[in-house]
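Heads up, the chain below is alone and in the form predicted on its own; it's given as structure tokens.
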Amino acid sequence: MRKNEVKGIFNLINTSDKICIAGHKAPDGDCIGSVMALYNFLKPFNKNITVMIDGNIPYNYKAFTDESIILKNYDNEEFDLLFVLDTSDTKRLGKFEDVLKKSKKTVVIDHHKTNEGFGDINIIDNEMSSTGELLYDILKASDLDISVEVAVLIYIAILTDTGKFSYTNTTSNTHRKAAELIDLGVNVSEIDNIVYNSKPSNIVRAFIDCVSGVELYYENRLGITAITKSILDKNNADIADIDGVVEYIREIKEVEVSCVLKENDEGTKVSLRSKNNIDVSAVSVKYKGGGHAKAAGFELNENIENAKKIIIEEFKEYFV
């Protein structure tokens, strides 16, 4: 990131009026905390904000978004500047993919190694934990004051992107960064009680479920399980509201690469995670997903049991 670049941003932000703040559809935390982090952000701007992210937002990031404030609907209306955030490609913009057509000027931030960049300023860094450290650094550069609920946000989208500073994209970087959040008044264990220690009974129950109907391949290299309508609506609980299945999938000790399977209208949405050497982002690439070596989704126009077939034959060549 250079600093010509922030300069140029906040230039924007300053000759615009009408801004919108976009994220991928389906969102997870990074996404949230990204696009809410920059919206309190820019409030005291007095500018005209609109939010747009296309699908529902998890029981346990409710705390913390002003759903109000997140448009519905897109009307083709037309804005100064538009910040895509986390968000690989346009498809992933979901019902709001034409906002990109009705805006002047477009600044993508992103962490995802597969964004080609589509702004016309692209901050793409994907040495960074998550699109919320990447955001942080900007709002820094800006020398301008950080309030506690941007820095909770930001905090909340660094968390959730590196599972609890677990994952392999957590650097020493980012642990200082967190503790510069915390010194600006983050409670990590009220954020840690909100995010993770919050399951309603019957979202606990459709994630055993989901758990229970794993499936092993390949010397169980590869675990598969599947969420389907029918579990959804057995526990009257929402898509969104599953959360961490393919991660514990991945705890199990012979596992290198797990999938769930997330059926929907269109088809399958595909989520893949893996804990060694491989590289599920060349996957799902040749799907025209997106994502890292570690975490990577697609979507398929197939029923979830086809899906499963096309799964196991694309890891073949990696476990047999």
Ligand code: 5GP
Second form
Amino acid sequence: MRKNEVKGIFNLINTSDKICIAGHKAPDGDCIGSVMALYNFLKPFNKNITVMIDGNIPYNYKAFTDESIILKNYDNEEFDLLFVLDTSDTKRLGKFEDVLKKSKKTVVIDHHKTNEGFGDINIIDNEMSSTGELLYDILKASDLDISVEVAVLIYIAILTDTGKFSYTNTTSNTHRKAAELIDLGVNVSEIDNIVYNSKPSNIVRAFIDCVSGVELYYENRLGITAITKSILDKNNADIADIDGVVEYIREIKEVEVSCVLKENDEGTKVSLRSKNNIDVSAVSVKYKGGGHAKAAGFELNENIENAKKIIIEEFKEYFV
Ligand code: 5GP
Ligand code: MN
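After the form predicted on its own, can we look at the form predicted together with the ligand?
Below is the whole assembly, all chains and molecules, this chain first.
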């Protein structure tokens, strides 16, 4: 972390009045945790702060999110300072993308290796497990107090993006920072119960329907399934609330790459996970998406059946 960049950020905060904090569309734990942590950290600065996230907040993060402060639609409001967190490219801001043009200064804080740095200040570190972990370093460098509330939000960001501290992005430093957050007052099992052990039964049923549709290709090394509108309708479920299917498919012993196709109005959202050496972000970048080597995604203007064919063909070179 370069000290003068952090200084630059806090200078910008001090000289700004209207501040906006934005995260990526279809927000996950890292996005919500980081955005809400920064929001709460900045509250004592007495600024005019707006939060922008395109998409529903999943049920398990609602307890940590004040949804009343999240803007529903963008009305061309101008900001002195815009923070963009956990968002690897501007398209990922979804319906809030135009806010970039309306902000005097932009600070990008992210851990995606595919992020090319679209801000005035860019703090991008792909060695970090999560945007939350990186944000924690920045907040610590300010030498200001970190409240329990902020600590909890950062912990959630780290916990969820590391798959409970199990993915290869988890380092000894990640654990040290988690330990510091626990010292600040985070109750680990309480958070675990809210984030992971509070699934509504209809969501579990939808999850089971998605998992049971798995198809395996290339001697079981590619696992692929879909979250269709019909599964969601049948179970009265919101797509934002179905999480973990793609990780579950990866748990199959032989699976090297798992893929979940999410049906939406524009076509199909593709989620990819890799177990070992295949870099799924490289495939995603080919289709104008991005992410990490072991977790990446992109959008296709194709229906589920065509998207499936494209994915199977795309991975042929890795498996045949
Ligand atoms: P997920 O599969 O959970 O939606 O996303 C996995 C990772 O890939 C996340 O880090 C996410 O930010 C990234 N990702 C997913 N979809 C896209 C996309 O359409 N564009 C970009 N740039 N990144 C994506
Ligand atoms: Mn992240």
